[in-house]
Amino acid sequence: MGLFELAAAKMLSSAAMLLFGTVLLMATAKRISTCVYLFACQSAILTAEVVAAGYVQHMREAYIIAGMVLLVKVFAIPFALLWLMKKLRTAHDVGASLSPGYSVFVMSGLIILSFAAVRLYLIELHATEVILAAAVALILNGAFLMVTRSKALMLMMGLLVLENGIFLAALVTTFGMPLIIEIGIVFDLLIGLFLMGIFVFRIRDTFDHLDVSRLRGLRG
């Protein structure tokens, strides 16, 4: 492995540690806008990882995928979410059912669980396995946000973080999916967000709030 390829491999491992930081910060965030900015940072880290993986594996299509991730996840989706928050004119708190301290404690446990799921002993982990552990942590963090946050926008945020984890896991385990599949996934994600945005507007217009936990009263 050449000097530049070794540096790229080290960057992949360092980026994984930054992803753990975004996961913990997102668990403690009190405002939806903070989570949106953290998601943009998280996606920017993923972009750098795709570029580094493409350089190490000599995959030209990786640069196209990195451009798509940068355009859609770093710029387009965060901009759309911030615009949606402005249009809805509702409280921007995340509606957490756990305090920030408990959220950090639970998320730290999930990060440890992600390492355990990848390898029994942390000391034996290699760079690729650290990145895979970060992917598992992102998936668990997305599920955690969807379960413990009551605002509809945070459910969308949890889905996005979960998809980032799946994307990173695919990148690590298969060194990238075919380009046409990546394009299809991004297209499906955008359509899903569009439909969820309509759903959020309908909730606000009908019930004058975005707290999905209060919708349980509609059960017969």
Contents of the next structure:
Amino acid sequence: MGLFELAAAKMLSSAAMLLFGTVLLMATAKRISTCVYLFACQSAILTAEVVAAGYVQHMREAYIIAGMVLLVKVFAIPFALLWLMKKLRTAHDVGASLSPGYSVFVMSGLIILSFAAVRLYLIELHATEVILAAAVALILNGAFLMVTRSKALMLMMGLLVLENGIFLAALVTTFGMPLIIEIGIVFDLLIGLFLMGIFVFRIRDTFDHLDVSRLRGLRG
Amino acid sequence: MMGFVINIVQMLLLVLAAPLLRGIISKLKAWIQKRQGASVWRPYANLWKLFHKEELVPNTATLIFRSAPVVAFAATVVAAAFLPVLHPAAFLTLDGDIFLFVYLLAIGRFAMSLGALDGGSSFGGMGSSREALVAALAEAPLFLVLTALAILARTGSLSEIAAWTIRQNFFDVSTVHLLALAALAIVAVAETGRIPVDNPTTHLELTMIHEAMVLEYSGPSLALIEWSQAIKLNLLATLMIGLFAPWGMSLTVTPLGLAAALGTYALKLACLVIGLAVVESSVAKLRMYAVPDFLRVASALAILAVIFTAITKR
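Let's compare: the form predicted on its own is above, so bring in the form predicted together with the partner chain.
Whole complex next, starting from this chain.
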């Protein structure tokens, strides 16, 4: 039993660091598929985090939520995205408007900023500083990915990373939301992905590319 | 007294086993590419051959051309004296030797750049300007990585950082170490001129960096250059092991402990070498203009590592 508790405690303390790792790797990724795999890794870390939190606080519901996250975010969404990429048959690059080096610089800045932002609320929230900062960092970096990557699929990736951040923030601050709300959020995400998938196909059919920075160019 | 002998032995190990490491890497790469590959002892035979050859020096060259390989080799060997290998102590240790280590490597590069310029061929100038660019960009992250670890360990000496790391819990991976390791891995690739930055086996004028510098060298000088290049690879691999995974080093100087330390060291080195061989066989070399961006990632990670030493309280 001691071993399980040790593993859970280590997971809770070192998960934030692994999340920073996935986010920084996403900044350097040149292909969309790399980002999809990294997102799957990130979600797997989140799943482990939920399991660890559930084990430490003895909540049965947490395991159901963990299973749902595993099913949807680790398997369903990455598979759907990879399938979408195969179907769309467009260029695989992320369309970065900022080079990887600068992206990592900005993302590092955002991570530090999130530490600074979290510090003010730490006393009221009773949450671990590093993990709360990781949640804020995921939200900021997801938004940053959406802003600096011009391919429609990468915008979806950014949104998913952002959503992971919100999920983590909810997990740390409220010690697990009610099950029904979690189910609602996950289904929201699925429907969102479905709609975005349709939308991406429409963009491709109309413009022959997925570069959102060139959407304003008229076709004659 | 025993410790002193061990310190000399581990320094000699770094220097003398370096060509073998190179041979093993090329053998592994050959296996990955489904080739037979040359024997792992081939680099030694190559060095032997070069040492017995006549040295040809360009007419325009001065003393600098002849002395550059010797200076580079000497600087690299002295840098080897600062690294802990089998136990957390080194032949030479002083507080702040992390800076000395970096600058000993830099002296080697500086001497080689001068020698290449002195050779008088256009390739030498091209190679040395590229080398200077890579060196300047790789120096800052290397410094920051070492600084971050020095702040954590509250000491400025490589062997004492290793000694401090051994006392930590293996499972308490810290953010600083992870970021620093990632940055150091990138820097090590750039410093040793391996594939994403420079290809050690090519002689294509558009891409070569280090090979362009040594194009005019022959005979014993070339042997010294090749050897110091091999030692440098060994140095950076050992630096990574010593700073980030020193567990297994023997804390007491006993024959059994040292044998175990040698075994674990070889095992860790083997992991690094296999990783390097896989990366070199699966990744394409970066364009010259993409190299600064690659190193910029290392700088960002290293800066983050230094800042994290202040943010996370241990």
